[in-house]
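To begin, one chain is listed below as structure tokens, in the form predicted on its own.
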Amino acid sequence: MGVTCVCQVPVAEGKSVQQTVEQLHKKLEQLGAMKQGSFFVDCETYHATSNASGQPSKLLYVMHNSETPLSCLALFEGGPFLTADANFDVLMVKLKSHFQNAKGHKVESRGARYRYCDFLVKVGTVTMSSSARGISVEVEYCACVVPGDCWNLMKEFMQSFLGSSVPELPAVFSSKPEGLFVPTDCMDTMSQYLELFSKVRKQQVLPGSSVR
């Protein structure tokens, strides 16, 4: 896995979520990007059923990514996290006396996957409760694993199809103790999706955003 940036792209003025997604597809195809199937990332939220200490309970997020179909990630709010196999979902059902699924809080992003030279681009529609809540764009530079060595190149590439919506350097990279020159891993990508999904949960439902 290379250096990855995940960001939320605003819906174009006067356009729907789907129309904006189609615009992004068109821009990528005009650059010469080739469509390579589809992708999804999802997130289920769980909360502790009891807390003997009297302190506020941390939420537990269980996330899946189509790039790693045989595993899932479990992240406690504020850490720690673990990587488990796909049967972890079954374990969570058995732990229902300790962790309850927060119904209606599942968020997912699904969409098309594009390849352009050493870049992998995923444009997804973010949905919650069958309603489109926004657009996610994931850009991975597969030829490098050190953010500080390739961020300027990634930013230049993203400007070619995102224009002024290019994000800043993801906080997950700069917050590491050793700074920008620590190799990335899949946790960095999922942390960015979790941050995006958390913002989406707080947003208003977009007009005419029902997903069929």
Contents of the next structure:
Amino acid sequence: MGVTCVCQVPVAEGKSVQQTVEQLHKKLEQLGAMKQGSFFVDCETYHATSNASGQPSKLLYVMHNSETPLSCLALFEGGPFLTADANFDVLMVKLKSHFQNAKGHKVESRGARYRYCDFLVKVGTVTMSSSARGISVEVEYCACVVPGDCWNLMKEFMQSFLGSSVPELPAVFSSKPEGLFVPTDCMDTMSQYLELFSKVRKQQVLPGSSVR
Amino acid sequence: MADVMNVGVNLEAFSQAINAIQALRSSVTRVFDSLKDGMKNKETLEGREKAFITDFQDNLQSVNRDLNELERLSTLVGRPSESHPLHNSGLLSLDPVQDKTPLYSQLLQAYKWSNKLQYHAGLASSLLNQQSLKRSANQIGASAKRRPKVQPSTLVLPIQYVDDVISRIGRMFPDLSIELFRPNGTSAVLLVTLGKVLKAIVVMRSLFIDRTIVRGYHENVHSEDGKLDIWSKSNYQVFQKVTDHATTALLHYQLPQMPDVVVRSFMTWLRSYIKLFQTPCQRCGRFLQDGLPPTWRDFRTLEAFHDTCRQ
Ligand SMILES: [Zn+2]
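In place of the form predicted on its own, the structure of the form predicted together with the partner chain is requested.
After this comes the whole thing, all chains and molecules, with the earlier chain placed first.
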């Protein structure tokens, strides 16, 4: 698991989500990246129904990543985070009385997976209730585990196909109390997706952007 | 005439001397001619002998005279200047038809080359004498039985000494952690962890580094049976490249008499990869070329270059 950066790429002026995604694919292929299958990341939202302590109830997010098909990740708003087996989903059904699935809040990103040297690039269409809400790009530099080491290198790579919309260092790294030089884990990637998804959720529905 | 004075040769005497040599040669020839012809036909035997001896004496005397003359002249000729680096051949530079027969400049070139050749041959021979170690010494087979092989002393260093050298190197570089294993008898295998950047497995024979393989910090260094995996290459292109360069470095840092210096130099070089992902190329100024960071480190300056950007 290398260092990842997940960012939202704005839809190009006068283009649809689909066209912008295709444009990105083309740029990657021109660079010499090879298409290597597809990927998805999804996220369901649960509300805690009972609240014994009287504190404001926190949201629980349950996420899946095709990169780790045997795991399921549960993230409480603001922590803690936990990695579980894939049948955690079944457990959630059993916990129906405590955690209610917020229907219609399911967000996912699906798309193609590209490999370029030691980089992995995933260009996804972010959809919510089957309408395309935006584009996510995940770049992973697989050879390095320390964000502070390879961030500038990753930035140079992202510039080569994202142009001006290169993101800043993800907050998940910069806000770590141990600093930029602790090895990353898959939770860092998932919190970046979670952040992107919540941004997309609040966003207005793009006109005329139905996926299918 | 000024040139002649510079060379220190009296040309007048020189030409006389040449004449004297010719005279000497012809008188010597006359001696042998008369000896070859033998006695001339005369009436009496005594007459024949007498005439022959007189002839012979005359001839010898003229040889003697000519020789004396030559010796006298040779003192007048004078010695060619000793200051000339090529001694008498320096006189070739006086040849007025330099352009047509560049003998002298060619001679100088040849002299220079032969000097150089001798110098380099000397160096090579002293180096080869030191290099009694052969990397595949144990493959000699049958011939080894007949002739007891001289073990190079540096190949049979005591284990304790090797351990000391390695631990001293480990203390020298705080960002380099070295673990020493001996999975197969006395030969050491080092697991070198460089910061959070890479891990290198270094296979040693005594204090000589046999091979090395570099993998990512988060890659497995053990195989499934829990042993140190000294064979599989890294999954990442960047570390495959670094492995190639590290192998080149092993061949570069060679000093058979001082193997500990070699190990230290290699570790110093390897340590420069601590900023593998942080340092842009010193030539093109970029981080990436064909998706790879600058994987080459100069052996002397330790500067970072892309493989294609180095000279
Ligand atoms: Zn370069």
